[in-house]
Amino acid sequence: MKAVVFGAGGMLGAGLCDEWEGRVGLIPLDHGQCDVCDRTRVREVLGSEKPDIAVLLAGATNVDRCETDPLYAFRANSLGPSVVSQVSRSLGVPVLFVSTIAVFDGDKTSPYTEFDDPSPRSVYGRSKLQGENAVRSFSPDHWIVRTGWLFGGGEKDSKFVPSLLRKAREGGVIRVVRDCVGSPTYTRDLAAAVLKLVDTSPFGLYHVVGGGPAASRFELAREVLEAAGYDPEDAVPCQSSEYPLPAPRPRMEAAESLALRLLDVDLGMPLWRDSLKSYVRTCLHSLLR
């Protein structure tokens, strides 16, 4: 299989390319190499490479910037998928689009499935939902994968896990919200599962998240600290209302796949706690105690 990967320069893109290397013929493209909103460039790439699949990972992931700069959000998360899916359809190339559990309002008291109705409250969530709708409308041959609470990347990454460990290294108490729940997911695990999904499952919408029970940000923080050799008690729970941010955060971002269960497909997602320990101890050496 040959895959063009749009957005290969991001955290998930890097993890996917590392995981797929040697198993898939990769054409990884970051934003500088191909702006997914540039129809001419997208057509040039897909027309010349003639891939078996277009993997769309490019997007705006800074949730608070999306809230204060909607044009930034909708250009990357809605227009980009529209362009890629239209060009892909004209060339007969299936599309894999990675979306987010943030398309839901977060009011549910149990994990979201593919059969729950989206109702995003943030600009980020709305822009990603519009991206999903564009892919559905313009590319009949598609997989849409919703995921969330991704961890991965290196020691200088600005995401939750390395940022938390940098705070731990500085010392003192770390306040972490306990009223937001999600399904932590390792980028490499997601990449492996998505490759299996493409090989085994029909086109459609799927939720793919780390195995095991959902966790609050506070519970995730304690697991991170323990894996890195710090005292989990350094994490102190607080309410999200104590840290008002531009974008509203869903209280429930945990997910499960009813669609895969109905198809009797097991993607083999490892327990997120096991993957987290491995990731912290092998990829974040300078941040360990």
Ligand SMILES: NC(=O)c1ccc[n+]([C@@H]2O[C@H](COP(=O)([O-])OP(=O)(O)OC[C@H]3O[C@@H](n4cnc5c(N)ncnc54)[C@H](OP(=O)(O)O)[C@@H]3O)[C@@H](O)[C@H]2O)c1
The other form holds:
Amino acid sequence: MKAVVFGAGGMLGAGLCDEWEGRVGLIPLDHGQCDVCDRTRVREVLGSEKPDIAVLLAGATNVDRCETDPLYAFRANSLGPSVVSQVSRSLGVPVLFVSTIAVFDGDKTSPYTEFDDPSPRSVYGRSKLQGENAVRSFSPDHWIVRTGWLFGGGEKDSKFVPSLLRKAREGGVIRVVRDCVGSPTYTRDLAAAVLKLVDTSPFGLYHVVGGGPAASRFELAREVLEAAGYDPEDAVPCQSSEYPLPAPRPRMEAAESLALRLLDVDLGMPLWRDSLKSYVRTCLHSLLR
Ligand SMILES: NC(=O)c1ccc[n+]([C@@H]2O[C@H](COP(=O)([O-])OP(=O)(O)OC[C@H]3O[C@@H](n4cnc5c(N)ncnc54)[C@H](OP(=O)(O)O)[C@@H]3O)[C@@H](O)[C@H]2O)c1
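Counterpart to the form predicted alone, namely the form predicted together with this ligand:
Starting with the chain above, the whole complex follows.
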């Protein structure tokens, strides 16, 4: 299989390319190499490479910036998928689009399934839902994969896990919200799972998240600290109302893979707690205690 990967320079892009290396003919493209809103460039790449699949990971992922700068959000998260899916359709290339559980309002008290109705509250969630809708309407040959709280990436990244460990190294108490619940998911596990998904499952919408029970941000922080050799008691729970942010955060961002269960497909997602431990210990050396 040959795959063109749009947004390969991001956290998931790096994990996916590492995981797929040697198993898939990869054409990884970062933002500088291809802007997904540039129809001419997208057509040039897909037309010349003639891949078996277009993997769309590019996105505007700073949710607070999305809230205050909607053009940033809608350009990458809605227009980009629209361009990629239209060009892909015209060339007969199936699309794999990675979306988010933030398309839901977060009011449910149990994990969201593919059969719940999306009703996003943030600009980020709305822009990703419009991206999904564009892929659905322009390219019938698609897999839309909604995933949970991703972890992965390097020691210098500004993502949740390395940022938390940098704070732990500085010392003192780390306040983490307890009233937001999600499904932590390792980028490499997701990458392995979606490769299996495209091999085994019909086109459609799927939730794919780390194995094991959902966790609050606070519980996730305790796991991270423990895995890195810090005292988990360094994390102190707080309420999200104590930390007003530009973008509303759904209280419930956990997901269940009900569509896959109904199809009797097991993607073999490892338990996120096991993946988190080995990720922290093998990829974040300089941040360990
Ligand atoms: N992180 C999560 O917890 C999470 C959860 C659910 C779903 N997702 C989805 O998963 C995908 C990957 O997320 P991630 O965590 O890897 O985010 P990331 O690290 O921010 O990567 C996104 C990449 O997309 C690039 N990009 C932005 N606009 C682009 C454009 N117009 N054309 C081409 N590339 C563009 C960014 O480049 P620049 O940095 O140069 O802008 C960045 O390299 C996103 O679509 C996101 O919505 C993420």
